[in-house]
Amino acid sequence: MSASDQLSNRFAQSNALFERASRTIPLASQTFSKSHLQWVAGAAPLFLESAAGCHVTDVDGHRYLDYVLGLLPIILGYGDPDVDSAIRDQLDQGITLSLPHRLEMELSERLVRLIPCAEMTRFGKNGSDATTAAVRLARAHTGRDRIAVAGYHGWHDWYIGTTSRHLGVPQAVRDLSVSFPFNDADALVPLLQQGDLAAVVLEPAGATAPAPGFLQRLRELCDHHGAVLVFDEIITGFRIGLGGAQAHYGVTPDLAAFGKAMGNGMPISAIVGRADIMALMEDVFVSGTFGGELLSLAAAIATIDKLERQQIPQRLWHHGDRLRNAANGLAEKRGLSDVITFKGDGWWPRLHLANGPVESATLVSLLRQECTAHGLLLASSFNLCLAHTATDAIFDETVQALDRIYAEVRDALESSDPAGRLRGRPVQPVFSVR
């Protein structure tokens, strides 16, 4: 049997489901970053069947140690007993009711207690809901229209119009938003001096840590020019710390968006901020049928309580430091440290690839191909959850797999045709924002 036939057999169910799904679902996925574009199609699973702890199983029965975690909403682990118990208890009481429920208040009170800028809250279902609500509030508060952005902020027109994925966004809308480089406060000055910026929206940390004084300088500039400072903490929230990056770095924005890890996989997000701005939602229309959906509220309360009770963000940070250092040690051992490194603080170690003789798309594809071949679901970062820290065996499993992966990648890079070592179509980028 040829290698191609072996792969076809290995992922037979996955490939069959992909063909079936493609007939009724664009990309055969609801999310660009979960689609076949992100993997070496033909040499990787395209559909998962189940998950437990920090492992997932694909539809062909192969088990992987998961460092994607659904794009970061999983912070405790799949099937966490405390969160699942809270969901089951609430299920008996109702999911979406006809009037508000006390859980809305109870979760709001937790966020106000933990997050420095939070004086009032409103809930949504995903990060795009929260960041877009922040933009609408900022425009209402300032009477201005233009927005300055740094980082990734969701799929809505006001942001995605600044990227290469702007098809379908009117030019008039695109003209209202402008991007500026992270860690370059000076680049923002001329934009603010025009006097028409309603808000500065940025991820306060992520692939790159904020340079000393950068966030403080943004706070000063926004205050001076009357713009609303918005932190998009969809990723940093509850991972860098319970109070988000704003608590960690000591800079308080006017508004902030939280989500992802907040509900350990349940669909929930929040916009939080100054009471005088948030109170505008009594007139500004930010409203949705499922903002008070109770299973997600119950999950978020259980998640936040457990994160606080067990000091989980600190544990994940320590584990990430250890994992990043081990991965970089293996890269040096295998002669790859010039091209492959993990950088960043322990709460989110991210993969960095150096420019070299091999195209980055080929190198990314080789890495992801070998990761799936050796039992790791790993894309561009170590996305961590509590279940990863459960035993040293999980850490050892990761390190041993990475050692084999790096050996295969090195052999491919030293060959006369590295791209020829790919066993399927290369990874296709969605777009680059960080």
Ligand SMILES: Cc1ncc(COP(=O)(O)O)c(C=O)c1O
Contents of the next structure:
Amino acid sequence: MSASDQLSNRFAQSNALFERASRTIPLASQTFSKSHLQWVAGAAPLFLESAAGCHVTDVDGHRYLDYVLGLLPIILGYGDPDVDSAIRDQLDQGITLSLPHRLEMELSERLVRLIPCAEMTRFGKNGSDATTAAVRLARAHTGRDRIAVAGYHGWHDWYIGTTSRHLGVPQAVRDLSVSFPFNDADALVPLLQQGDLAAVVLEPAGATAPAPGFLQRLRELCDHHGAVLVFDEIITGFRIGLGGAQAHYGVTPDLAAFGKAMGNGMPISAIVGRADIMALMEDVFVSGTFGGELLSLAAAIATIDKLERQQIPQRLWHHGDRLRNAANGLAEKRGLSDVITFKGDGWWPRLHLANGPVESATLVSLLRQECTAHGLLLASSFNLCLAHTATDAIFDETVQALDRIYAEVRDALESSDPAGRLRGRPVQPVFSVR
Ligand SMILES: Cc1ncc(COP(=O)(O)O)c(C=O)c1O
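I have the form predicted alone already, so could you send the form predicted in complex with the named molecule?
After this comes the whole thing, all chains and molecules, with the earlier chain placed first.
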């Protein structure tokens, strides 16, 4: 059997499902970042079947150590017993009822206790629900229309219109949002001076930590110019610490959006913030059929309680520091440290690729190809969950796999045709905002 036959055999079920899904599902995926665009299609799994702890199994029966974690909702692990039993218990009592339920308060009170800016809360299903609610509230509060953004804030018009994926967003809407560079408060000054900025919306930390004084300066600028400061804590929330980046860096925004890790995989998000602004929701229309869906509320309460009880954010941070240092040590050993580095604090070590012997699009494809070939599902970062820390064997398995992966990548880079080592179509970036 030829090498390419072996490969199409290895992913036969994935490839067949891809063909079938493509007939009725645009992109054959619900999510850009989970689609075939992100992998060396033809030489990668495209569909998963099941998950447990920190492992996933693809539809062809191959098992991977998962460092994607569904794009970060999983913080405890797949099938966490405490969260799953809370969901099962609630299932017996009903999923979506006809009037509000006690669990709404129970979760709300936890967020108010843990998150500095949270005086009131409202739940949604996606991060985009929460960031869009923040923007509408900020516009209602200030009577202004324009929004400044830094980071990624979801798929809705007001934000996605600022990116290269703005097809379908009216120009009139695009004109109301402007992006500014993270860690450059001076860039905001002329925008704020125009006097029509309703909100400054940013990821308070991410690929890069905020420079000393940056968040504080934004706080002062927003106060001075009457704009609402919104932290998008969809990723930082519950990972950087239970109170989010705002507690960690000691700067309190007016509003903040939380989601992802909040329910260990269940669809739930929250907009939280100052009572006087949040109370505008008595009139401002932020309202959905599933805001009080009970399986997600029960999951979020169980997740947050466990994170707090076992001080899990600190454990994940420590684990991430170890993993980043070990990965960078291996890159050094294989002579790759100029082109492959993990950077950032341990709560979310991010992969940085530099153009070296090949452009970074080829490098990212080579790296992802070798990761899946060696049993790691790894994209742009070490996304961590409690299950990764359960035994040293998981750490060791990761380090041993990375050593072999880096050896293959080094070998490809030293060859006369690195791109020729790709066994499928290269990765196609969705866009780059971070
Ligand atoms: C920082 C940030 N904000 C907002 C969102 C949007 O969240 P969702 O995809 O749940 O709508 C995301 C999603 O990746 C995100 O990373």
